[in-house]
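Next up is one chain by itself, shown in structure tokens, the form predicted alone.
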Amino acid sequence: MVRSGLTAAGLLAPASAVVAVGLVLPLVLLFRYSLNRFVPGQFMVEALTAENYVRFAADPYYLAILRTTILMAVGVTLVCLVLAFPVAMVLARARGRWKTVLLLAVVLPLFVGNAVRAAGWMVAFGQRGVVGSLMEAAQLPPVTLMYTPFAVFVGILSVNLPFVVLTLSSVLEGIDERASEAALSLGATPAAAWRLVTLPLSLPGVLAAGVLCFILTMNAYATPVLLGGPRFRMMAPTVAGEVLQQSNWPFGAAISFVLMAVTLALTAGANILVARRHRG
């Protein structure tokens, strides 16, 4: 037993070292930066102060950005789950050649970078883009889609949807189809069988897919910048602006930790609520 424990520790040591060097140490350094003071012309002055966090909490502008980011993340997550569930069920139940075709259709968009996909949506949502041309052909009044929250919502949704589908389908594949068949044989309607059998059994996958989508949306950068324009602000582009444009590393580091803390807190809260509901 002792030897087995030592062997396991030896196998985990390299990965633990990589995580510590590549993740923990940069986070520690970033947190230290967030306690420094920014002085124009001097870049960053060594200090131990929480004024950057106080500034964020006291400024309605940055609180509005945080609220927009959370609302966007919640909205995208809910819509992603609703759209992905039927696709994941079809993918999980498919067999043979059709399963391969469906899987490729879901996976292929992941080979295109977020910036490239956002550029494609820019072409579609532009003033003379695909959507505008179709509306003009249908003699509908023109609608401005580019540089709006709707454009950002659709762009992030298209990025996250394949991840949610793959996560859900992997869980649905492990659910025995005979459970739903038993419910149907006992008189349940297909909707009732899904609600009482399939959904509770797939709840861990729903939670994992929702958490993944929520985290990806909270930290989205390229899509809000390209589709939202300079007036639409989310947390990740705000961090980049403070660091790259304003050279205010302490405040940018503080915003990063606020984003991280809020994401972790909301994710943990959702896990606790779902776990309690699942036990009930």
The other form holds:
Amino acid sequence: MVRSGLTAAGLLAPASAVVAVGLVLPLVLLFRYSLNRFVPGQFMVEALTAENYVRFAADPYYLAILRTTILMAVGVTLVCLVLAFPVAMVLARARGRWKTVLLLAVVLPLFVGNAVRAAGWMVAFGQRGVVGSLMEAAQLPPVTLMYTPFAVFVGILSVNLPFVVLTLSSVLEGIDERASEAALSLGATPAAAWRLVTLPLSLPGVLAAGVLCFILTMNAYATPVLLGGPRFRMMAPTVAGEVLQQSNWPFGAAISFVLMAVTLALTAGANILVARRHRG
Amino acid sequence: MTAVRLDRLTKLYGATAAVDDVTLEAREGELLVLLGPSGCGKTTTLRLVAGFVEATSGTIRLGGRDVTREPPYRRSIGLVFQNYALFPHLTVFENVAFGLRRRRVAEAEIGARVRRALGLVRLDGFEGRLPRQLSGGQQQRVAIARAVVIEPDVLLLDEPLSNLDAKLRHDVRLELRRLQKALSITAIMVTHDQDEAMAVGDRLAVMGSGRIQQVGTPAELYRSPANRFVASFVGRANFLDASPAPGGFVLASGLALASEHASASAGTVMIRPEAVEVAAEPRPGPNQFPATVDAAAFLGASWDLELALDGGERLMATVPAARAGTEDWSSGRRVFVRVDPAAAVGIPGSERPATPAHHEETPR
Ligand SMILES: Nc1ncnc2c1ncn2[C@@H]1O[C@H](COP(=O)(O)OP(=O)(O)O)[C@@H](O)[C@H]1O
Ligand SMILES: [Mg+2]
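Follow the form predicted alone with the form predicted together with the partner chain, if you could.
Let us now look at the entire complex, which starts with that chain.
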């Protein structure tokens, strides 16, 4: 027993070390920074103050950024789940070569980095871009897509979709197809079988995929910067702005912790909600 | 009560026929067993009847109604799966009530009918449990209750006992038969287990390579199998190459074998192991052959012997321990074999087992 305990500890040690050094340490440091004071010209002054958090909570400008970010994350997550579910069902049910092809099609976009994809959308949404030209050709009034929340929405959606599809389909694969066949044989229409059997059974997968998508959107950086333009603000770019442009590490750190706390709280809330539904 | 008629039913997957020109009837109130090795098309046949698989050609009739193109939810069929396929998120009560709710049965009646169905499978008091809180046998009984509570035209069972352990399997199959008769519901059950098939089936349809090989009562199939495949799948059998001769056959080694079932087209003689009599001394009568015991196993109620006839043919014999007395049939022993002419059955020699893999699958 002692030996196997030691072996387990030995196996866990490297990963634990990486987590400690790479994740916990920076977080602890960052939290410590967020309690420091920023004095222009002096960079960062050691202190133990909550003034950075108070400043965030009291300033409507920053609260609006937080609201935009949450709305974007909720919206993207809902639309993502709706769009991804049918694809995930097909993927989960597919067999053999057909499955490989489908899987590849879903994974392929992930080979292109986030920023590169956003650049692609810039081409599509630009004044003389693909969408604009099509609208013009169809004699529709010109609309500005570039540098709008909608462009950011579509951009993040496209980035997150593969992750959501993969997460959902791995859970859907574990659902016994016979259960929905049993429902059909008992007189349920395909729609009723889906609503009464497939959907409830896939709820844990919907939750996992939704949480993933929500977290990714809450922390989105490249897409809002590239497609949203200078006037559209979300949380992650704001953190970067404080740190990189203002050199205000304490306030940037405080915003980071607000973002993390809000993300955690909303995720936990969704978990509890689904767990209750699932039991009831 | 409704009869099920399959008429020239075929299902192709690509070029291979999973179900090949099957014509079959399950009569009103009968329990028909589809018996065959794995991969022979039993499940596909059942799924065609249930409506989950679309027929390539042929028709399916429930009663007089042609349901070949109807979706599953309009067919009125009760289905029991090998893995139970209960709804894991619903209680036992809601599992059984599922079909009644889809039929918009009044709430009060649902309660009564669910309780009656659960009583029928002896699960009173389990209404509030979730499937994962039940044993495999109990889950299977819930699945049966869920299927019969809607009073379907037909009950289809796909290897319903395979996931149960041996002792339970024996009990549940008797239960299943009692229930089917009590409800007098037409049922088709699939299995690859010949004991199970013979124990529960009114009639058996032996299937091989997508085709129905023979249909009949267990006794009919056992006594006069249509071909070697059926003979080897329903019970154990000796097969000896032979050519027809007046009053019987001539075996490959030249031995003459008298038979009451001689036929001009037979190329094989089938003899059941229990029809091979073994004695230390020759006795009067036909079909006496000297032989040597090659291997012997005492099984309590009987001896299992492997014999080599002096001509070279090999025979399996099952000798009841009571008849063998205190004889010890150790290997190397010289004996006399006798075969009742009524038990030597000629079958067409050309019809070999329909699937080459069936020997691994034949349950013992
Ligand atoms: N969906 C399918 N696609 C392709 N081939 C199939 C499919 N379902 C069954 N088959 C093939 O049809 C044959 C019969 O299968 P099945 O009906 O499951 O046999 P059984 O239930 O007797 O074991 C098998 O060879 C199997 O590989
Ligand atoms: Mg099968």
